[in-house]
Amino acid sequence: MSKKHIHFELQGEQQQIAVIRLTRGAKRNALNDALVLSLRHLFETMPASVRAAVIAGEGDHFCAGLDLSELQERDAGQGLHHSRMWHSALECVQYGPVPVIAALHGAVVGGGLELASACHIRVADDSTFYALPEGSRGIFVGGGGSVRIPRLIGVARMTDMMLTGRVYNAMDGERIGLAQYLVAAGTAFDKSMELALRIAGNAPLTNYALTHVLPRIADQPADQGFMTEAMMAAIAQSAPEAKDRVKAFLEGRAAKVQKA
């Protein structure tokens, strides 16, 4: 299925993996409103069979940021509402129905880094580079980057990127936390699919706790976080699937953790 600037398909034996590919390759997959709204719609209408999603980019780049050729002159109120539209769309990615993996290559710049930071796992290949050029263009991040990116790399590093135009290569990006995995050029999508299939095998309630509850616990004061954790632990372990999985482990029917 293709939407405006996006190709969507289901993969896996039970169609449990949603593959979402940005298809503006000629524009380095730069984001415009139509693409952002299509992303929001896909996550709002995700088929019930899906247990994990992979977002990738067509061509040589994941996403080179905002399509400045479509940047409209707006007054302050219009600019505010436009930014909030992006917030709503990327919140559907971060707090949608399933864990999301970003398969990164080439440019992960500006709004592309904002999109990647809304995903739960980021897999970068050796061609990946990261930048936030908004500072040199007289604008500011508006897709949630000022909230999400400092949580990955800290305020000081994001400030440096925007003040100086610093570009991080793939290795340094993984080192500071922009990606959790670094793989050979051309293999980010394959690694992302491998992880997605593994994630799809988890109990759905546990995946929900990790994508919806854990980030909120991290934002809570410790005493509130401990209480939220206790409630989520009680809910998760009471699920029939959790009881079956624990029983399988105790009876020796489940694999034990092995050294990597």
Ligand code: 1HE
Contents of the next structure:
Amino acid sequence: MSKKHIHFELQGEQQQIAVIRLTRGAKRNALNDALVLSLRHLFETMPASVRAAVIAGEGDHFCAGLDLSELQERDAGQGLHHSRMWHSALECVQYGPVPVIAALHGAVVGGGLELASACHIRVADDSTFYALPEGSRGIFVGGGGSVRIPRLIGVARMTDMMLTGRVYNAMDGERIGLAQYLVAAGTAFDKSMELALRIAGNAPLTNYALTHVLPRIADQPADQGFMTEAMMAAIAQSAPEAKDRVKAFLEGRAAKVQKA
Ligand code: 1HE
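Alternate state requested, the form predicted together with the ligand (shown: the form predicted alone):
Below: every chain and molecule of the assembly, starting with the one above.
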């Protein structure tokens, strides 16, 4: 399916991987309102066969952030609602039906980094660079960046990026936690698909626990976190699929953990 500026297709033998491409390459995949709303719609209406998703950008860059040509004079109320629209869309990505992998290359800046940080795994290639130019444009993040980015790299590094316009290259981005994987230029999508297929083979309840429950536990005080963990562990263990998988290992039918 192709909406304007976004392309969606199912891949994999069971149509289990959703591939979402930003197709505004001429504008460096800058996110206009229509694109942000399309993204939300895609995650709200994900086909039942899908077990993992990959988001990638066409052209030389993943995403140049907010479409600055749409940055009109908004009064405070309109500005609030615009930011909340981004929040609801990126909430659908982070707390949607499946784990999401961002395949990064080129610019991952401003709202592009906010989008990437709403995904569960970021795979960057050597061409990737990260920045938060909002600081120099006289604005502030509005797509959830102040909540999600410090959880990846810490408040101090995000403050520095916005105060000084600091740009992180691919290697430093992986070192500080902006991406979990760093791969050769041009291979981020292939690596993301490999990971997506692996993730799609997990028990859906485990993937749900990791995408919906783990981040909430991480935000809870330890005492509540331990209790939430115990309840999630009990639910996961009691699922028939978990019993089958453990039995398969004990009977020598499941893969061992291999040395890295
Ligand atoms: C754009 C945008 C955009 C490019 N909005 N039109 N984001 C930024 O401040 C980043 C702004 N963009 C850049 O710094 C550069 O474009 C890039 C480093 C991403 C890419 O550079 P380059 O040399 O490959 O491309 P370009 O020549 O700068 O741009 C090509 C075209 O895309 C050009 O339009 P054209 O009509 O002259 O061809 C650019 O104007 C257009 N373009 N980026 C609109 N962002 C929820 S709040 C989030 C707040 C933010 O994200 S603020 C940060 C915005």
